[in-house]
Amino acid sequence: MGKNLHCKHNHPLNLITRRIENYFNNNYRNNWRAPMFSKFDRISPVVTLTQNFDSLLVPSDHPSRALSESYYLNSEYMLRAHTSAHQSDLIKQGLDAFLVLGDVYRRDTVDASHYPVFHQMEGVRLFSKQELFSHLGDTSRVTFFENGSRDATKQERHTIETSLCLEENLKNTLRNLANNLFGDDVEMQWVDAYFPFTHPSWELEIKYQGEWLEVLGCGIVEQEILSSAGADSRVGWAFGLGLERLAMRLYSIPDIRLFWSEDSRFLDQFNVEDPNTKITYKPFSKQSPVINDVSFWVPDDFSENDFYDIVRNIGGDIVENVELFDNFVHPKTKRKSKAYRITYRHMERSLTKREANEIHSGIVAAGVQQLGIQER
């Protein structure tokens, strides 16, 4: 915690910051030509279970609460899990477009792409009718609110045009924000998506190297959120993307451990003043992986999120990805019994079998003793 990676001067993280902020403002200005978005870049990560869910709308028995999901200090208090976390409390201050930036954290597998710690970027863009519909000479002519019915396009107090407009209007800021960062032929498409804060909602996949990578979610944000922070005469918008995805695709960084290195030969490949310069990461090692089986017998309240855990906790940033790749019951004991593979690779220099070996055997043994998970 702290180190506000995003913040941190030629770091890929701050560098695809500067540009996501720049097109927000060159793009988005308000009646007196000054910046439409408002941006906060410091709010502390520790929040309120009510914020992080509950001013979310976040049912009590959703799975997202659970504690293998998330950190938790205390029955209060949280590390967010996503920035959406601060939504409510920005409406409720009275503000139509902001930006929220930080870390977020999260319980989540082991690979190239997830990492316990990650960095999302908040949008959210309310709209009066006349803002809403401002293309229309006439917006006497369209209807704003109804007391109707919710389908797949829409909530029950939006009209079909509140909700397509503003759908559109939605797609258009984030498909011309994939454009701007990684040029017009970029290949993107909408995948359907739920969220309890935003009905519809959609996430945005990205090709990176021959997949589709998820990087943002999104939707039109549920009008009793809006009304719970005083807002109830507008609508809108909200995103959340994931800025280590994002960066990894605009400059071919292969792992998203590499985020957290101190090596100058990363660093130091992101040393340019304008964020626009165009960056390829060059690896600088390749460094060749051990690949260690572990398979054990869980117990009945095992969660794959705590081993997760325990494997990046010990293991650190040599762990490289964790794969499930056995699931077994026996048919008389019907106990459950997982193997997993880990490879272990260092980022930065080459590492013995003998001290991935060692890791190995500590994370097996945290198991034993943490999770009561018994070796084959």
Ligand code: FA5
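Note that the structure is a prediction, hence the values are computed from the model and not measured. Residue numbers count along the first chain shown, from 1. Each form is matched to the other, and the largest set of C-alpha atoms that superpose within 1.5 Å is called the rigid core. Compared with the form predicted on its own:
Once both forms are overlaid on the rigid core, the distance between the two CA positions of Asn30 between the two forms is under 2 angstroms. Annotation for Lys282: C-alpha shift under 2 angstroms between the two forms, rigid core superposed. Once the rigid core is overlaid between the two forms, Glu156 does not reach a Cα shift of 2 Å, moving by less than that.
Alt. form predicted on its own, vs. the form predicted together with the named molecule above:
Single chain only below; no partners, no other molecules.
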């Protein structure tokens, strides 16, 4: 906590952040020609449970509330799992266009593209009736709200005209952002999605190196959220994107652990003044891995993310990958067993087998003590 990599000058996350900020500042200005979108990039990641999950919309058994998937500090506070945790508070302050950047925390898989800390950007824009339909000139004959029904294209309170106009504005904004980041000739498509804070919702995918890659999620903000935040007379859209995901693609960074490197051979590659500078990451070291397997009997309440968390806590960034390669159920006792292959590799120097074995033994011992596993 407190590293704020997205604010560090010679860092790829900062370059991505500046490019997105510049796009919004250059293209969206108010009547006084000042940037329309306010930016918040140092809000504390410690939030209440209510902030992290809007109780109006998310049921108490929502899976992201699980202890095995989030970092809880106590019964009231946790580390935010997404930057949407600040959406309602900022709307209550009277803001109608803002970007929120910051570190978010989730217990997850251990591999080259997952890390318990990563960085997100949230964008929100709200509209009055006059703002949304300004292109029509006379808005007196346009219906903004209704007491209707919800379907795939709209919410209960939104007219179809309101919903379609919001959708067009949102998609145009994000298509132009994708062109700004990936080039005017990038191929893209919209995919219907579900998010608890928006409806309808979409994911934007781009064609990257021959495959479709999701770059962001977005949608029309649930009117119930706006009502609870004191903005019931407005409608709006929101989007969220992962900064590491974008940076890994734009700069060909192969391993998410590199973002936390203090090695000048990594950071100096991104020490440029112009954030639009074309950069392709050049590997400065490729150390040999040490691979150890472990298999153990698991209790009925075993959570894979709890095991991954132990691996991260003890192995740190020396652990490159954890792969489940065998599930076994004893035919008589019905006891369950799991086998994992753990790859250890230091990012900057050679790792000895003895060092890796000591870490491996510590992981197994902690699993026995904390999770009740039994090594086979």
